[in-house]
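The chain below stands alone and is given as structure tokens, in the form predicted alone.
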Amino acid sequence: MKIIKKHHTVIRWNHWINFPILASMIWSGMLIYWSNDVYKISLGNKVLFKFFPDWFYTTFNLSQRLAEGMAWHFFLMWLFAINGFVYVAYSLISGEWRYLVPHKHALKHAFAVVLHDLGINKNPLPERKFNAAQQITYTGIIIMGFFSLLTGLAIYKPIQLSWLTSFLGGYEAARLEHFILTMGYVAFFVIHISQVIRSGWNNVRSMITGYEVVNKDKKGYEYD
């Protein structure tokens, strides 16, 4: 066995600001999306499914809110901007981007994560910082992260801001988008919190203390 630094401190401190930050982000922009929840899954006049019905309101609070959702999302704004700006710069000056963006295998080789993860392929995958499927899940919560100012500076400037409203198909086109990526920030911490659960507590600790345990006789290990 052996220790393997795998984590650098700035991208550790992001990862665990970023965490509190976005699910803040998600909160308050509940309680704004409760003002006009107009969202639904429809077949013809027939609603299959309703984003958010009544009780979900009452359960967790989310109700009668408008101007303290507002308040908070838009401070939490300015702080989600700086730490994946700070996170993004880092990557590209530090060099840490090349473990991060997918390669162009990446789609066959992130297919073979997946079946792994089903306990369909019993092949080892080989160790790398991170494998197919983490390259490009990760890239894209970038990619989101950036669509995601932009749509929010749309609708909450669509005046000011009328080119990028327009750029982006109108405020309610915006708004829409707004929403599917937050939709997708659940999807993705739902999915990333059982990964983690399911790899064990090797794994967490190597966000914690940077530093990873691994077997000294496995092959293309693929770190710093």
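Rigid core: the largest C-alpha set superposing within 1.5 Å between the two forms. Numbering follows the first chain given and starts at 1. Computed from a prediction, not measured in an experiment: that's the story for all the values here. Compared with the form predicted in complex with the partner chain:
The Cα position of N45 differs by 2 Å or more between the two forms after fitting on the rigid core.
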Second form
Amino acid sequence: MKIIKKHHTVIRWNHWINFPILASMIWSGMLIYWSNDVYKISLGNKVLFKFFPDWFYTTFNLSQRLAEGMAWHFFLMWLFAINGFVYVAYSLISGEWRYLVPHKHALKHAFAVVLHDLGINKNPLPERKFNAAQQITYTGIIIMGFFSLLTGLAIYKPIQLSWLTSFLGGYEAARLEHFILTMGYVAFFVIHISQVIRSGWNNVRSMITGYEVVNKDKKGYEYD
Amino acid sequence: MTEQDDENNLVDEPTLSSSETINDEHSINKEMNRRLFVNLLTGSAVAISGLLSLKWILSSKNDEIPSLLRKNHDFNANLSKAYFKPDRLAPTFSENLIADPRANGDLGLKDDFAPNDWLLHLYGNNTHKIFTLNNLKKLPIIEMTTELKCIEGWSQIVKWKGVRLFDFLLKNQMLSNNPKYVSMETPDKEYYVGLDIESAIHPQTLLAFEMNNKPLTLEHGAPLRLVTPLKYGIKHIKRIGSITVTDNKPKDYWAEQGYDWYSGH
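What's the form predicted in complex with the partner chain like, now that we've got the form predicted alone?
Starting with the chain above, the whole complex follows.
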């Protein structure tokens, strides 16, 4: 057994700081969304799910707080953006991005990972810092973050940035896209937490400390 | 999350340097627990500072929202103003897409009101002038079909007809001293908005008297309302009673209720 370095300090800070920031962005976003909560999933004329049912607003006390929501949202957006830019810049400069960006056969490998995680394929997965499914998901979540910024700006400044707003399909389309991305984070969060729990304590601890306990003959993580 | 102690031989760096490793599981656990403790302690310290900052942010308010968030609104507004260009126009749409928007809000419209007796008061440059609707209609008449965006989050394409606020202010020598703001109030002074001069003199900022090819109804602000696709609907004051050109930042009804004073697009 030995200890090896897994996650860089900057990236661990970005990761943990992002959690309360994104959570507060979603909370203040809900305060804003409440005042025009028009999105729903329908099949024909039948509404399957309304975003959101009344109990949701009541439980989390989200009603009648539009001004407060906007005030927080347009403040927290700076923290969200700065944290995101630091993360991307650091990944690029340090070369960490090589672990994260999906490689050539990522889709095929990701499929194998899904089969494995569902218990269909019993063969062990090759040991890597991030497997192909993680690479696709984590890269996807960074791109989503970037699009949350873009769609958000398109709604915030639709005239000065009208080129952006029209590129995204117009003011109302940009609002819907902004909302869908947010629901994407919520879905990601649920999957991420369950996968983290499955992965075990050594892995969770490596995101906190940066270090992982591995077999003696294991080398450090290489790019692939 | 200290890095300086990496030099001890417990740790293999990803550079794959041939460092000695320790087989003793006990020392490894001890070392990992130490690292965990240091990191959780640092994390807790940061979390506590975060909560203390939050408490500090919530401790002082300015017009219904924490002062820091009010300052942030103004900071964002200044950035937006610095980027603003008067020739950036709001998109215009086909007339086929128009519909009547929700009337939303009857502040300043509650008292008995006879549109025929209505007069518009203009203040600024130490003068006071009075206008009828027919006086205004002598200015170039503008029609535009733009998106009305409510601060609640909905929007509606609407066709407006009116005169440019710019033409009105220019014709009455209100712009000669480069004023900074324009303020507007309903006749009963119950509702009032403030506009930065850049938005006020934008070519798409109208004093409108028709909506969707019909004269304004009372609930939509007859006989004269402000229309500017550069701002949320809250700035589109209905039943304008007076317009004041000023260098002092005017009060604004919804800004006092916690909203962004600028509310600009």
